[in-house]
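Given next, in structure tokens, is a single chain: the form predicted on its own.
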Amino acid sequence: MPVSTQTRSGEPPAALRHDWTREELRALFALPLPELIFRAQAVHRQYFDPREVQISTLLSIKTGGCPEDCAYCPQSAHYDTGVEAAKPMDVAVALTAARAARAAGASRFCMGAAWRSPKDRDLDAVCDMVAGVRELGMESCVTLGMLTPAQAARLKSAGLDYYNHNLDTSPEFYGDIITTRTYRDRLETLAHVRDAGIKLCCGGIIGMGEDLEDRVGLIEMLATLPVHPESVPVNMLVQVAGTPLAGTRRLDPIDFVRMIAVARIAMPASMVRLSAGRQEMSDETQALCFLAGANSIFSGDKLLTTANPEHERDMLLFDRLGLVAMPL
């Protein structure tokens, strides 16, 4: 998706920051909602079509056994979920169902494998893949866990537009979430994809029992990294039974678009994704999520192993909002 080099009326967008401060963050989260939502729009008019919402399918292409204690996944194995563990998909079927995708609307396509890392075998039938993606005008991204530089490389030879690594929460929450892997591991592969020249999709995950300040924390590390991530997905937490954090307290749905809406200001140019968690929410959260700077969903029946709206729901709630897919 190209960035406006103006505004709709003609003059410069306002200059991207990087240079956000935690102060500024908690200002723009205490803002009286009328106010937040109101100053996230403007920006959001600078930069995109606000009628426009792109639709992203994402497919598992490895499913379950991920040796990581991510306490909010139903694919790590430290825990009963139900989820088994698959072999890697065929790059045919991969392809099938991007090509469905392409047809229901989708103009990018998004892979995952439950792993720690690839092995660079497994990277074969994944380059194999984006390139297929590429074929069909869709846009790619995979998210395959933690990258060597070499590995990156490779993705960016076979034609990867973005690379999915989120860092989930502030570095001071991260520990009471992940202990396999740490919070630098995870920015060495931002790191790592940067270099190679592949777009960075990166955001985060809210309702797992954090406070204001870890939303704070994560924005503020995301809007101060040398580049803002060209995607920046907001998923709220979808509980599964099995993982420590079924049963967390339920998230406040403006605490939801209040994220959404610091997110779009601090970070104006991006992509800001409503990812997981829609299957929970009303329409009328999803339509205050697209009011406050949204212009990103996933579409299908299916986030990887959790639930979420079917297509036909989605375009019904385009077609009462008056938006439109952002085309290919």
Contents of the next structure:
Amino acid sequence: MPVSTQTRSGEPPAALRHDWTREELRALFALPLPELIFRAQAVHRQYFDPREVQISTLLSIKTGGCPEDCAYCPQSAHYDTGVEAAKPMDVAVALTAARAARAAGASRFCMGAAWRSPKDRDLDAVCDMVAGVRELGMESCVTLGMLTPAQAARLKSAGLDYYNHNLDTSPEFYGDIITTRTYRDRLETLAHVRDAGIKLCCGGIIGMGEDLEDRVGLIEMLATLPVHPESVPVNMLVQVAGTPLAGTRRLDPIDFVRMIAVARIAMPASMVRLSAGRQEMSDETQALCFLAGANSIFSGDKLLTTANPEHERDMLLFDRLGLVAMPL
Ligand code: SAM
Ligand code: DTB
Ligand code: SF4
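Same protein, the form predicted together with S-adenosylmethionine (SAM) this time rather than the form predicted on its own?
What follows is the entire complex, opening with the chain shown before.
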């Protein structure tokens, strides 16, 4: 993590806070946009070079047929979305994709599996993939669902850098979106991952029909964890036909920008990732997200099962904005 003890201007950076209140966060969301962006930029520059954007690439290593009922997800077996359940991917195939991602400038390779929780024997191949990604000189990340403490320890021994497990939304709205596991289950997995010494990638989705208070509640949960997640993915719902959330009223892109800015201010040293939803976003909205403190993206023409902007479009946008890929 590039957490420095000095800012680029030589001043000590603002201290990290873990006592954010909903009232304070609500007040940030209510600021006029220029003021909110100004504050987010000021904080961002204390911790990061504002030109640099970290690039991760995703790969689905086990697609579809998931027993969970997450209302947004094309991979849930509860919904008819056209995503077929597939067998886990071979290690060699995953590592070929990792090499291609590295050649395209990605510093982190993230592998996702549509499991409620992995079986111990599932981890054999995952651990080989993690070790292979590390050998390529990239950071490794996996998202496999709920983990036991022993499974987290095993992944750590294989060299895993990050585990992605999202809180998704506020505790109050969560039950409207997922009924097959609880918010507490998620918090427990996050604790197991932390206890194993793995860095956390944890964020959520907006545009699911939630209220502003649910966005406030999600940031409160993330920013009051004992250690802020090192990566905070902010996903804009990708509406997939067949899922219960298809047809949800579209989010105002400015509300997405506000979410990024508040995440940046509340968790100043974290990578805030402009995650799913970029395919449907204009270049101008993405530019506003970078101004609001986003400093990470998923690159590659696919997320897990849905489309992501092509590499060329991203590189052109970086050029137009004067952004560069963050070195490892
Ligand atoms: N099964 C594991 C789990 O849920 O923890 C890992 C894979 S799951 C697809 C990873 C994350 O992708 C979810 O937590 C959710 O935040 C995000 N996601 C899934 N479908 C999405 C969609 N349609 N739009 C935006 N984000 C989505
Ligand atoms: C995260 O927060 N977003 C990524 C990653 N973590 C695993 C996944 C987005 C998935 C979007 C829907 C799909 O492509 O299936
Ligand atoms: Fe399964 Fe993860 Fe999709 Fe939920 S988000 S249905 S747990 S793959």
